[in-house]
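Below, in structure tokens: the form predicted on its own, a single chain.
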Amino acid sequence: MGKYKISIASLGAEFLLLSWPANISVELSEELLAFEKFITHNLSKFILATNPAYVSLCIRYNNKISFAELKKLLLDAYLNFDVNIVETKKYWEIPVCYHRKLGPDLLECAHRTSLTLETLIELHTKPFYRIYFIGFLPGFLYLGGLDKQLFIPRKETPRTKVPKGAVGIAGQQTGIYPQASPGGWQLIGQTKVELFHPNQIPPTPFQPGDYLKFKAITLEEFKTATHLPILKTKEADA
């Protein structure tokens, strides 16, 4: 049984939004993706794709079913799914080079967060972030876990172009742009890790509920760096 009290709105035809009345969590997290495996499995005649987020699951439905039906058996195997469910999670690590060439920001965010630049970079590469979900641009990852030392805001005026690879801090977030974009994130590093392909499958080997950790590495081992995600074994309890 779920330990919230969800709501269920219909998005128009074919569309409906499954919202967690909650803070985010680790915890209700895990609940959001152990549902989302527990109703793709058990109403997979209805439901063609699911995508979750930090606090709602989206999920497109066939014509089969009509909203209230498929409203009524959502609500129902809510309250009588499996919590704890096991989600298998994979522990990432990405290279990064932490340089004022390819981190633009790094110096202006030392000095808005009264850090010194090691200290800072200690920071950001010692969490094992959970990914929450994937959204905004194909691959793009939303992490969980930011030291709240590092909490910095957008920048003004966002840039009209961000590199690809380009690693940023904005708010409470921080994240790697996977394609060459706009974007008004402080970018205090780079990567080479490729996050989406689209001509596999699947197109990006991370999932909501895996955790990522960021490996600070040199400007002369960046040149040299891999283009693939390394996966760890687990090192920590995230």
Contents of the next structure:
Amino acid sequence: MGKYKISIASLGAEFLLLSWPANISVELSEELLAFEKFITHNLSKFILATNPAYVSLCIRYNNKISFAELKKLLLDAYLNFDVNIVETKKYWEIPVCYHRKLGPDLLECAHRTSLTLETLIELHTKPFYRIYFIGFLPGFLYLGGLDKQLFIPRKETPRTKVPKGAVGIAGQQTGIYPQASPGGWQLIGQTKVELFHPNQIPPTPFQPGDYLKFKAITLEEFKTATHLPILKTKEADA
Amino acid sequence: MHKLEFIQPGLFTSLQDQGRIIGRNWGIPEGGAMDRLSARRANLILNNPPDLPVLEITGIGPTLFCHAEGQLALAGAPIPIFKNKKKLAEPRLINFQAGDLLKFGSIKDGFRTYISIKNGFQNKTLFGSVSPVAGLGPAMRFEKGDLLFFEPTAPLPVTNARLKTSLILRDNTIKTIPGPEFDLLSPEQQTILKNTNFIISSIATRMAYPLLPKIEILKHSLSLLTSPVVPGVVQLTPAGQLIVLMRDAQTTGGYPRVLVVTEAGINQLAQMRGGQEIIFT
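To test you: the structure above is the form predicted on its own. What is the structure of the form predicted together with the partner chain?
Now the full complex is given, and it begins with the chain already shown.
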């Protein structure tokens, strides 16, 4: 049985939205992902696809069922599902070069946070960030767990082009641009790891519920750095 | 494989189908024909399955050189067509021969025309749809010199049936349901959503139709954790501007979702352009 008070709203004829209370937590996210797996398996007759976010889950359903009927089935399922479904989590390492040439906002970020460059990089590479979900752009990972000392507002004027692989900070978030695009994040580094492979299914090795850590590399190492993320065991890193 | 060649690409011409079902969980937009109903109609004229790839013409049509013979069917907004500089009487079906030049003109009534061919235009799919995705390989629209491939088949008899312009809804009322955050608005804000003539911005794209004007009373400071959005969702920015998300919309967003336009309403909007007025009901 689910632990929270959830609500269900229609998003038109094909989609509906399940909402949990609006407080991001690992516990809530774990339950949400477990419930996603549970209904994908148990209500596959009606559910075509799902996509999660921090505290909500979007469901695409077919025309074999009405919104009202599916809402009832989902609420029943929430009362009956087994929260203890253990997801296999993966732990990833992404090599990032934190050099002024690749992180044009690095010095500004150090200045704004009153941290030395070394401390800033140390704080950014220390945690295992939780991958809450993928959204916004193909392969863009929503990560949680940024150190409070690194909360920096996004740039007042967005850049017209941020390069693919740029690593940035915006408010309480940190992330990687999976492709070149306009963007307002403070750029502190760059990775060669490919986040998205359009010709593969799945197109990304990362899944919601996985964890990810950045590893600082030098400009010299960046030149020959891997395009693949490195799979770690958490124990080995602890 | 037979082919057509773009001599001029038109304003914004792309290959579209009924969009993709999978991929939202990887951040991939749904895509597909802006006016899905007209795209299905174009296919039905040729007894094609409704979801085959069709050409989506926006505003101003392309000029195509025919490298082989074939037959096209049209649905959606009426468009002037010239075969070898001679104007055709807007038929639903066009037969063409190798060496013909087909020029599609400017759309006056509606905004998007759909062109089908027997067994569909051939193209690579991305996650189950031919609809291009920004940044992932093929360009978002055709350019001069691009080719369209199709299978040779026997043509249907050409009738003189004209495109029924009534298929384009002239109605500017757009049907909606309340969005997940509708209840967070004040009664005054809720009322104004339904009683204002909004104008579609000139920067309306396949991703989104921003609406004008920004409304003082709709300004807000509601903060929302990033959450899923789908085509049809109407977002409200803190500055009091409404944005209707269309077929190529991103998969998640952070603005309150105050209304959701119905599927019929999205098709209706797809046939409207910047500067036109709408009212939500």
